[in-house]
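Coming up is one lone chain in structure tokens, specifically the form predicted alone.
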Amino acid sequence: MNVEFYEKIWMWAATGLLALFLGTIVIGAASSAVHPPGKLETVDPTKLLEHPEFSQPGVKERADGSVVVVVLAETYAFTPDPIEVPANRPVTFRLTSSDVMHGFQVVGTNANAMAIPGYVTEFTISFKPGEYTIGCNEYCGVMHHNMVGKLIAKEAK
């Protein structure tokens, strides 16, 4: 077989590229210790009915008034469901799932995040007043269509 002297020298190259390529992505993966990015909170999630936390998932307003909303993703359905929680003030979410990878984006706003099983997403948002629907952006089975949820942000009285 007679390949050519170019032909070669493209052949090294590509190779060369390639073993960087998968270089960077082991060696990045390892010196990460594969965790996903950001603040790193962990939670046993074949242990979630016991967790304090997150074996009551519901809307809890804190002493300084502010919201949290605990949300449970798992089987195709967020709990709770639906949401409400009070419109134009921060409210907090953390999330977590028992099963599967799952997304929680609320449809109208910049709320999207990922429920992983074992780490506790967090983050804070604000709503106008209105329905709102959450919706699964990570495909976590046959009835992954079927992952809805419903926020209702009211406004204080």
Second form
Amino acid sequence: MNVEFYEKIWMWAATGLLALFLGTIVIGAASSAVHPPGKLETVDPTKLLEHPEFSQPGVKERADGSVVVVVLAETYAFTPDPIEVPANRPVTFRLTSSDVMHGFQVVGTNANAMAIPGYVTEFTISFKPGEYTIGCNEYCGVMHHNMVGKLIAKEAK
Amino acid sequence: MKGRFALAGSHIGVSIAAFAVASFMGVLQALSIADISFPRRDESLFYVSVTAHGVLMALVFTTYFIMGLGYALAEVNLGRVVGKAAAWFAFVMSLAGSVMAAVSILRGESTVLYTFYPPLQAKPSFYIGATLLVVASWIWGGVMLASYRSWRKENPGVPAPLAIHGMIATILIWYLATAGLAVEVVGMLIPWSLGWVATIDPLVARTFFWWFGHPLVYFWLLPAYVLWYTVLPKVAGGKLFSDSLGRMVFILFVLLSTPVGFHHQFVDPGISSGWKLAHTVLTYAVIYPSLVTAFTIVASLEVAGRMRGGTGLFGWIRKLPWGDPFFASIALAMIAFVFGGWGGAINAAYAMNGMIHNTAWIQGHFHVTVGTTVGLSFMGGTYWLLPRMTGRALRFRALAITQPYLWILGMALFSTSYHIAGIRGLPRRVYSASLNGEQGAQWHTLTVIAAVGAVVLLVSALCYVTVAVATWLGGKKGEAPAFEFAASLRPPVASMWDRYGLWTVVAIVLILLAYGYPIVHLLMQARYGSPPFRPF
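Same protein, different condition: the form predicted alone was shown, now please give the form predicted together with its partner chain.
Below is the whole assembly, all chains and molecules, this chain first.
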């Protein structure tokens, strides 16, 4: 294949640029543990009322001191509401839906995950102190835009 | 329209009709999100219009234009369309399917948006109508490939005309992509909507949707690239800088379009981080052929500008035919892609995605890419095709030349606002950005600017439709201008990039590598299905 000199330079530059982007992504993923949810855990969406964990959504502190928030998304609300968590500490969310797909987005933060019926979405994140709006960002029905909640991150006394 | 372009013309006619209807719905949405009231504004109208706008623009307008362009290019480049009876049968079938789906949407029975994620459930006629459109497009692909084979027998050893090479790549991508869609719709959604099975697995369905959903983007983009590579340098008055790199680019898309779908599912459960990272790497690889395209096309335009007497480092740019409706549409479409492409790289970034996933940023993003890069290329393509197919000169040329500039202005207002609002956290697809009164002020200015942009876009859309319809019905009859394609600086040579069978096999292997293990792993779990919901 005959490739002109300048185009060769451009093609190598393009390769280098993409390698640089991918390098940053891979190093970021490996070192500072920036990960999207990746766990595979199933749950029966029609039997959540009998489920030991999702029948009682709420903020829980585990024996090792870590904070777990169990969230149930349903048309058109998140439970619990408001969610009160300690600020500046890693908080692990465990999220599922009892009906259709929903999004769980804490406005102004990187907390953004899908709630899919039949599956548990787990991710860990920490918040700066403040009050945040939680929005549903996956269309879930005619009142989708009114599916909002509140998250309050409080500093430890 | 009669004669050899009847097939192509009929398809393009349907695409323009779908575009016209969908344009009005776009404005309704932008006004509603900005809380600007208008008669009959309500929640169900809003979500019906989101569904209709998405289906009519992203599936009907694009698919029909691409089929029409394909038939026209086959007539001109290969001198034939083999299997016209089958092609007409497919046209009627796709039309019946599209009307079926559209009626179901407009009656408010299938407000599931164009992503139709279960367990939201539409009426069977929505899924069956969409299936008829896709099956008809498979017949279109078969007719195109048969036409190529017939030409190939008479022309052994000659590389296919570049425009046909690009259309073959488009068709191969479409077959690979719609395999995933068929599994979802025929294998899961239709039996479930008919009540034959009680439940559905939403994550498995969604995974097959995105197997289809990302390569769909290249099904739209490649026909635009065909116009950029083969027609644009000619209209600009120059030559294609490199024919062989063009051939490589189209094949790279065949290989890399499909095994990348997890970048739409970064924040889903059930797919491991490692596989998400693997799809990230492949997604970045698919940026490469577009970067090569950027050089080849801009270099071709420089050749044209200098042949027109342009001098100096940038002087050639002014010499280009900015007053030609086709040229202006394509050039502006390309400029939009500079922004849209980089936005796409952010969407595909493993860690940054969490910031913008399902926010208004995404609406902003795909209106620059498919809405402008592809849409404006197809509008420009219409200005090029119509006089050549009908023998009628463009009517209202002043509207035709204003239209692409209005589009880019409207889109700059619309899309930039939604990009910013999205970074600030505005969820996508909301009836009102006030989010139940929680966030009234934060996004208001941005959504109002977007609504102004949407009105400008509607004016531009109406200009396009007016020019197309007026040309068709009342353009001045004369001798049709010839279909002329750009010569390349070096003559085309047969190469490994013409080995379509081989590359298809490589593409299938890549898809199996990228999707095989995660899907099998998912299917082997104890999974719980979802019953249907219709909260609309």
